[in-house]
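One chain is shown next in C-alpha cells, namely the form predicted alone.
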Amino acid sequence: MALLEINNLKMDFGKGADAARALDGLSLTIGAGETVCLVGESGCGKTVTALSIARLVPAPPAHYVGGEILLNGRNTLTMSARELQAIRGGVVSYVFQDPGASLNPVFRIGNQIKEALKPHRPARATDAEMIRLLKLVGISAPESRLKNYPFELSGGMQQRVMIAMALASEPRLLVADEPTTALDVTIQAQILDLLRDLKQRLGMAILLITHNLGIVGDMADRVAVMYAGQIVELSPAKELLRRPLHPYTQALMNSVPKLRGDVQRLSAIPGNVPRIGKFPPGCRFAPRCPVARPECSDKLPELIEVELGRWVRCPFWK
C-alpha cells in the first residue's frame, strides 16, 4: 500500500456560477522511503496540491469536489478536525520556501521548536530533544542556537530550524515546497544534501515541490509534471530527464541554461500559464505548444501509460 495515495482529485475556488477548478482530475502516488518531485511553472497548482494532503487550504473558498487522498489508507477528506490535528505534523510535515516568514519573530527558536514537539511528543518537549533536532539538522552550538531570535539567524539556519520543525513529530512524509528558492546557491547545495541525507537516516518519503529541473536528478525517484491543475508526464526521474515525452516537459528541458557547447540564447515558453476557471478548451497546453494539432483544442487528452512506468497526457508524444 503507497503511504499517499491521491485518486482523480477534484477541487474548486467558490461555488456554483463562481467556481474555479483548480486541481482537476489529478492522481499522484507516493511510497514509502521514495522521493517524488513535483514540477512545474508557478501557477500551475503544485502547492495547493501539497496544501491539500493535509487539507491546509482554507475551506472555504476551497471545495473538494471529487476524489480522495489517502494517507496511511485513510480518506484525509473525510477526517474531523481531531484526526486531522494528529496527522499534520504526526504523519505528514511542511517545510516552506521562505524560513522568514513561517518562522515567528517574537519568539525564540526554542520555544517555535517546543510548539512543534507538545501536540505529538509532549514528553520529549525537552531542551535535550531540541538540541538533538538542531544536531540533526546540522547547527553548531545548538544550546546557544535556542535563546536566538529568527533574525539573529542566517537564511540556511533559519530553513535548518524549519526543517527540525518539520521532523520534531517524527513524520512519515516530509512535503518540501520549493524550500531552496530563497537562498544562495551554496546554501541550496547544502539544504538539499540535508535532505537527502535525513531521508535515508529516517526512512521519511519527501514530496519536494520546485521548478528547478537541476535539482530533480539530484533528489527525485520519480517526477510529476505539472500543468493547469492536472500532471501531464510522470516518469522515473532519469527516464525523465534523459528523455521528456510531453511537449510541455520538453519545454521545460530547452529553457534551462545549457554549461556545455556554445552559449545560446534561452529557449522560452511562450504565453503564460492559464489562470483558474479560464482554461482553454482541450488540451490546456495547446496555445503554447510548438506541435500543436488542430484537433489538440477539441477534447481533453487523458493520462496514459505509454511505457512501463512512464505515462504522458498528449496522444502525438514522442
Contents of the next structure:
Amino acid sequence: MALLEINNLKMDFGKGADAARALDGLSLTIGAGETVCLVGESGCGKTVTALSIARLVPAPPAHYVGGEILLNGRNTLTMSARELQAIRGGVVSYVFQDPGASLNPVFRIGNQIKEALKPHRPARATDAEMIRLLKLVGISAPESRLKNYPFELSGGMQQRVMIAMALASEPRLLVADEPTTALDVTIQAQILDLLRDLKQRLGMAILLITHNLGIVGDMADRVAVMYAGQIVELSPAKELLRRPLHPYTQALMNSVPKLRGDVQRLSAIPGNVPRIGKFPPGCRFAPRCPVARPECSDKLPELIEVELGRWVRCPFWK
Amino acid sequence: MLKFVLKRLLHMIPLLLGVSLLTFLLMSLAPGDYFTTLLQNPQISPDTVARLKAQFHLDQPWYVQYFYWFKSVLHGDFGYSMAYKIPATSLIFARLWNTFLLSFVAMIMAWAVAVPLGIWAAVKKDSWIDRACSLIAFVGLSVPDVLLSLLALWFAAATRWFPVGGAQSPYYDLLTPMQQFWDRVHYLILPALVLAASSLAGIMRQMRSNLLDTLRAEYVTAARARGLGEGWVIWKHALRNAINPLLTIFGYSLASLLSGAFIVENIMAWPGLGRLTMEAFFAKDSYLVVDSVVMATALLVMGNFIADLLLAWSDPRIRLK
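Structure of the form predicted in complex with the partner chain, please, following the form predicted alone?
So here's everything in the complex, that chain up top.
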C-alpha cells in the first residue's frame, strides 16, 4: 500500500453556477520514503493539491466533488475535524514557501516549536527536544534561538525552523511547497541539501513542489508535471530529464538555461496558464502547444502509460 | 523604554503650548469679552467694568494675556473663571474627572461588546450572525450621536428608570458611601450607553476585518498544518495578531470618544469638560476655554501614548526608542 494515494481528485472553488474547477481528475501516489516532485507553472494547482492532502484548503470556497485522498489507506476527504488534527503533523507535515509569513510574528521560536510537539508527542515537548530538533536542521546556538522572535532570524534560519517544526512530530510524509522560492540562491542550495540529508537519515517521503526544473534532478525519484489542474506527465526523474515526452514538459525544459552545450536562445512558452475555471476545451495545453493539431481541441486526452512507469497525457508523444 | 516615555512626555509640552496659543488667538478674534454684556447694565458703571477688565488683563492684547496666563500656569494656577467666580483649576479638574469617567466607562462598554461581536462575525463569516452584526454596525454608523442622545433622554423621561441629566442626585451628600456609588452609577449608565453605542460599530467592523485578514495569513494555515485545534488557532494565532491594529485605533477612538462626549454631554446635561467648554465659550469666559481645550488635548495625547505603549507590549517587532 502506498503512503499517499490520490485517486481522480476533483475540486471546485465555489459552488453551483460560480464553481470553477481547480483540480480535475488528479491522481498521484507516493510510496513510503519516496521523493516526488510536483512541477508546474504558477496557478496550475500544485499548492492546492498539496494542501488538500491534509484538507488545509479553506472550505468553502473549496468544494471536493469527486475522488479520494488515501493517506495510510484512510480517506482524508471523509475525516472528522478531530481525525484531521491527528494526521496534520502526525502523518503529514508542511513546509511552506515564505518562512517569514509562516511563522507567527508575535511568538518566540521556542513557543511555536513546542506547539508542534505538544499535539503529537506531548511527553517530549521539552527544551532538550527542541534543541535537538534545531541542531538536526543545522541551527547554531540553538539554546538562545528558542528565545528569539521570528523577525530576529534570517530567511534561511526561519526556513530551518519551519523544517524543524515539520519534523517535530516525526511525520511519514513531508510536503515542501516551494521551500526555497523566497530565499537567496546560496541559501536555496543549503535548504535542499538539508532536506535530502534529513530524508536519508529519517526515511520519510517527500512531496516537493517547485516550478524549478533545476532542482528536480537533485531531489526527486519521480516527477509529476502539472498543467491546468491535471497531471500531464508522470515519470521517473532521470528519464524525464533525459527525454521529456509531453510537449509541455519539453517546453518547460527549453525555458531553463543550461550551463553546458551549445548556447541557444531561451525559449519562452507563448501565452499564459489558463485561469481556473477557464480551461480550454480538449487538451488544455493545445492553445500554447507548438505541435498541436486541429483535433487536439476536440477531446481531452487520457493519461496513458506509454513505457514502464512513464505516463503521458498526449496521444502524439512520439 | 524609559527614554521613550520621557521623550513622549517632553513632546507634549510644545504641543500644549501651541494649542493654548492658538486658542487664545482664536478667542481674541471674536469681538467682545465676558464683561461686554455688563456694559448694557445701567447699574454698573463703565469705570467698574474697565477696572474688572484690567484686573483680568482683558484690556491688553491677546499675547500679553497669554503671557499672564502662562505665567500663572507655571505656578499651577489655571486662571480664574469669570462666569463661575471661582478659580478655574477646581472647576476644570472636577469636570475633567466626569468626562474621563464617562469616556472610560463608555469605552469599556463599547470594547467589551464590539470585540467579541467582531470576532464572532469574522469566524462565522456570511452567517446570519455576521449579517446581524453588519446591520447593527450600519445603524450604529448612520445614527448621529445627537439623535441617539435625544432618544435616550426621551426613554429616560418616558420610563423614569433613569434620571434626566446631571451626574448625581441633589441629595448626594446625604447618602452613605454605598448609596453614593450606586447613585453615580445610576446617573452614568445612560450617557455612557449612548456614547458607547456610537463608537461600537466602528470597533466591531475593524475587529472583524482584522481577524478575517489574519485568518487568511500563512502562519494560520501553518498552525493548522501542525494539527492544532481550530479554536486554539483562532484564539492564539489569528486573534493575537488581529488585536495589534486595534490598539492603534484605541488612540484614535479616544479622540472620537472625547468629541462624541462633547455632544452627549451637552444634550444629556452631563457636567463634563465638553459642556463646560461650550458654556465657557458662549460666555466668553476666555481662561476657562483655554484651560478646557488644553485639558482635552492632554487627555487625547495621553490616550495615544497609552495606545503606543500597549502596541509595543503586544508586538515584539516594535521597539520604542
